[in-house]
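There is one chain below, alone, in structure tokens, taken in the form predicted on its own.
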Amino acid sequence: MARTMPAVDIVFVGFGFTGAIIARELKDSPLRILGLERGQPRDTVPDFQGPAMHDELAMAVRHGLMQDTARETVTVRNRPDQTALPMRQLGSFLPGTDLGGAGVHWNGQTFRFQASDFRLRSHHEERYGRGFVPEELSIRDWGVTYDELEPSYTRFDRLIGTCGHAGNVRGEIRPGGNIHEAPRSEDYPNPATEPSYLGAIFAKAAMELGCQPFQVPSANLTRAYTNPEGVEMKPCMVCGYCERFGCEHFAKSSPQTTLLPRLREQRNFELRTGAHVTRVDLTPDRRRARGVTYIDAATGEEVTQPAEIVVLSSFAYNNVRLMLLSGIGTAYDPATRQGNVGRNYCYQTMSSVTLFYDDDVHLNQFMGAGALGTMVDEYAGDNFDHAGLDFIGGAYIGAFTTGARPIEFHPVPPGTPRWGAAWKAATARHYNHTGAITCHGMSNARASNHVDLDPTYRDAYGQPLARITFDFPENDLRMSAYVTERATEIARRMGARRILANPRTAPWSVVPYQTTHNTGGAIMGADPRETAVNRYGQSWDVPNVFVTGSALFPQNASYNPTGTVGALAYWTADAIRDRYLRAPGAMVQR
């Protein structure tokens, strides 16, 4: 029989960024908090010091901070009529485990989405016709705009400490920074980074084509910094450690440096480490959840935790899983476009330029940091008139210098072998005089590509894993080529005696790391029948389950998801606090 712990006011699945966020916002209410966290707890201190931290066999190739597939993975497979089978190494992507969750070992780099991808069915259809958006995408609008979830951005943006230089503060274009982003109320916290050379060469040639370059926005702090919280930040030493690794210089933005050390002062709140919640606890009627139903890690002992609100606050498709397994909400079926849980997941849409350089031009980039890069938005999104073309979406385009780690960076031109004398030889040549381009596309969704339950494979709890059926949509395959393709112009004049473009090409893989940027699943919109929350995450079917991070997408956008999370967080926690608690029930009606 499973062991019932006292009752509390709202319970976190999960804790990282966005239940943190949430659980702080609810500081000055008179509710019992209670953070859930499957994995150990984690400090900057004494967890991310080196010299161990800088361990980048075990922490980027053995994947020291994130889940371990030999208890918990994922079934994959590219289209419904094939078996999905269980990723028993992660690679294409990289979800983190412990206290912090992914916010422990993210780039750092902070973007918002642009206003028409708030919007993007309306968008299109309003400025090209209807019949323009291909039939094979099942994009929609979001159900929140810009102009709502600016206020949250700016929090989000203050509470890590955002660099960069503003391109549009309330209307005002301003040179240096991103003037095709949408108004900002305020200029960021903090200044931007000072381009690498890399990016220096990528801006000359970016501007030369008659692009605007500016340096991306960037959590790896640039100065000493208090944030609303009083949390005191550094600023980064550029080490080259940020992806995959914790910061040991508190300089990169995480849970650990913005808000735990306020959380764990706070009176009405407490974390529970080692604690794998299994499903969400509904009444007989399935219209209202009880609690939650725990592992506690220790003992091995179920655990009822009774509580009368709960938010699903962990990875993307872990949260979408967990409604699966709880049946909240209707299952999607690709067949019948039937279902409101597992549609419309999406990922990200990259390619690359690889640029050889002489052994005159030293690029030195080991001294990297996540988020240093040098970009140019010209070609992101809807940012380029896409009359004429035969796809919608785009690219944000970079140089980035984020640590030419030596176990994961050797890049040698096609035709060395692939080990030996000569191959050693290659690497040692090219390591410090070879970069890369990035094309950072949209991923669209459409109807085959979800989320769901395996009937085979099982977790180390008996649980079916979740069966990700994804490969990239055709619009999303000419957009990358077409994106590579202006790359490739800016790659030209940038003056390396030898350039590589690499388009995306399907089928999806598992194999290479991608980005970390999963999304959809829980999307958020005004049609319950075909979306699983409402506008402010929380669920149709069951108005006491709240949702957040990227899960909510409809689908992803050309920018990395981070910001748009946060932002989301504040959102959410501003409707509990302020609508929900004074009136428990659907905030939206069906």
Given for the second form:
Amino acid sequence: MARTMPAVDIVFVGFGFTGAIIARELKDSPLRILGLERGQPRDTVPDFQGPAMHDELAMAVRHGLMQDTARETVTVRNRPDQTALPMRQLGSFLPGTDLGGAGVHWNGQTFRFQASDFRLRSHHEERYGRGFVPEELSIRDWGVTYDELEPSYTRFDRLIGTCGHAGNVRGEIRPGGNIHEAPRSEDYPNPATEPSYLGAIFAKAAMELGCQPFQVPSANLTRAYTNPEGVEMKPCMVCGYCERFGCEHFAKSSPQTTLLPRLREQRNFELRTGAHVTRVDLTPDRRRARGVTYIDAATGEEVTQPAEIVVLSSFAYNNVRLMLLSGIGTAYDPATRQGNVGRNYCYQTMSSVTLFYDDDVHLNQFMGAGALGTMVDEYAGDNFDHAGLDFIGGAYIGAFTTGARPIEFHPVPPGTPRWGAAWKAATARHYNHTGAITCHGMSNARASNHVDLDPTYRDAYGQPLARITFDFPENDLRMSAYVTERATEIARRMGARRILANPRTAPWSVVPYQTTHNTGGAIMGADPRETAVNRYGQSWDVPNVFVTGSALFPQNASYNPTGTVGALAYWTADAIRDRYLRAPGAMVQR
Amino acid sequence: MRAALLLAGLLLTWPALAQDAARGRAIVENGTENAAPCASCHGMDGRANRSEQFPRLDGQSAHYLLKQLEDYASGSRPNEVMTPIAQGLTARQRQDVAAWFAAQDFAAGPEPTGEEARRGRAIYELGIAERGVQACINCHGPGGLGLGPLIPRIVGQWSDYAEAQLHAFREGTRRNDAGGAMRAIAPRLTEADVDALTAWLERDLPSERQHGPRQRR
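Now show me the form predicted in complex with the partner chain; what you just gave was the form predicted on its own.
Then the entire complex follows, led off by the chain already shown.
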């Protein structure tokens, strides 16, 4: 029999950045707040300490901070007419687990989306005409604009102490920053990073081609910083262990370094770890959530947790899965194109150019940081004229120096034997003399790409796995080819002995790591038949359920998603606190 | 951007260290027209003297040593003894001297024991979470061996010198730490913390391996 816990007012399913932001924004409310995290508690001390945290084998190769696929994974396929198979080893993307979620192991590259990204379909129809957007794409407007979100972006930047040089402050264009960016209401809280050597070479080449290079906005801090919550962060030591690692230096923004110290003191907040939520409990008419049911990892017991408001704040597709498992909304069917949950699953269209230098060019990339990069924004989104081109979208082009860690970083030119003395010699020859340019491309939605429940495979608790059906739209492959060409032009001016373009090709494969920017499935918008949640992240079908994170994105932009995830969390927090609590119920009428 | 290119270029072009060290030896031993011999305080082997507040330099990262000499010379690490000496050396000579000391064998005595040493080691390896002090090990590496090229080895350092540096970071008289990391940490350490930490890091050498005559504090 399920044990029933005392009721709370609001419960969070999954406790990373978004849950922590909203719970903190409700600090002065009379609400009893409960965070449920299925993983373990963890903190900078003792869990992220050196030298153990620099165990590349445990953390990077064996994915020490990631979800355990033996307990739960996703099944994947490219097309609806294929049978999906479980991803038994993480590859293409690395969902985090435990307290703080992916906010612990991210790189810290902190962007805002462009104003046009939030009105993607309208923008393109206005600029290029109605027939311009390729037929295959099911891109949409978000239902919220950049101007509406701007204050929330600014709050997130202040929270995490983003380091950068603003290129557009209230319309004033400032050289040295991203001049293509939508206006910010204020400059970054902290100064930009210093370029690495590779970044400096990249910047020079990009400038010669008429681009305006700038330092990637970074949540690896460039100086000590006390955020508006009164939590102090420390400067980054450029140790090269960000992505896939926790930061021992208090220098990478995470829930642990920005919010959790205050939440621990917050009187109306309780955190329960080891609580694996299996469903949102609904009333029989499926119009209202009564709370959630979870398994207590310590005892194996099923626990009923009544709550007035349920916030799904777990990893992107896990939110979608929980909605489908609980009967919130209608599952999307790509054959009929009906259903509002599971739509518009998107990813990121990554490509790169590798640069092999002579052995007197020492790149020293072991001195790196997750967000240490120099980039150009000329070919991102709709920053360039697409008239005459056969695609929409773009990519930012950047040169990152993230650490060149010894086990996983061993670039060798094509034609090198895969093992043996020649491989070893080539590895030694090229280790410190090989760099890369990354193209971080938009991912547009199309009808067949979606998330639903797998008919065959189940998790350790007997529940169906999420099934991801995804391949790159033709549009995105054309975009990637075009932008990779632009990146190659920059690379040709960077003085390498040999360059090698690695454009993105179909089909999408789960094997090589690309990025953990999984988006969509519980998308926001204005149409209750075709979107899962309204512009506030509130479920159209069950108005006391809210969803956070990149699951809300109708399609993914050319930038890393965390800045927008953080902004949307503040946006939803404002809506709950200032509107929903005063008049509980649907905030947008169907 | 241009400054970064120049800095990166500097790091790229470290010439053959052995030749530098050989030239450095002459400067360390005899000084130059404008600079006193380094050996008179630091010893030929860089092990200095426990009692004099002079740091051990033996086997220290060459890049770190060079940066300190550059910072002394430019005034970004002002010091009444070292600033005129560093200014008296040419850029080339500073490089040679750094190479000489970096090439010396480092030796350390046994790890101290006792209550204070345990406290020092705990600060080194775990930090002091309640006061927001990061563990030293995160930057200075396992056993205090440093993390080249720019984070110095601190194990074995004479405690009088180490203590003086923590005080200087705390008071802001030493300001050449990357990102202000040490200036943020040092004010959070009590005098007892500083004593425990520097005593644990100091590794008393057997007397025959010390540079100068052994003196008890």
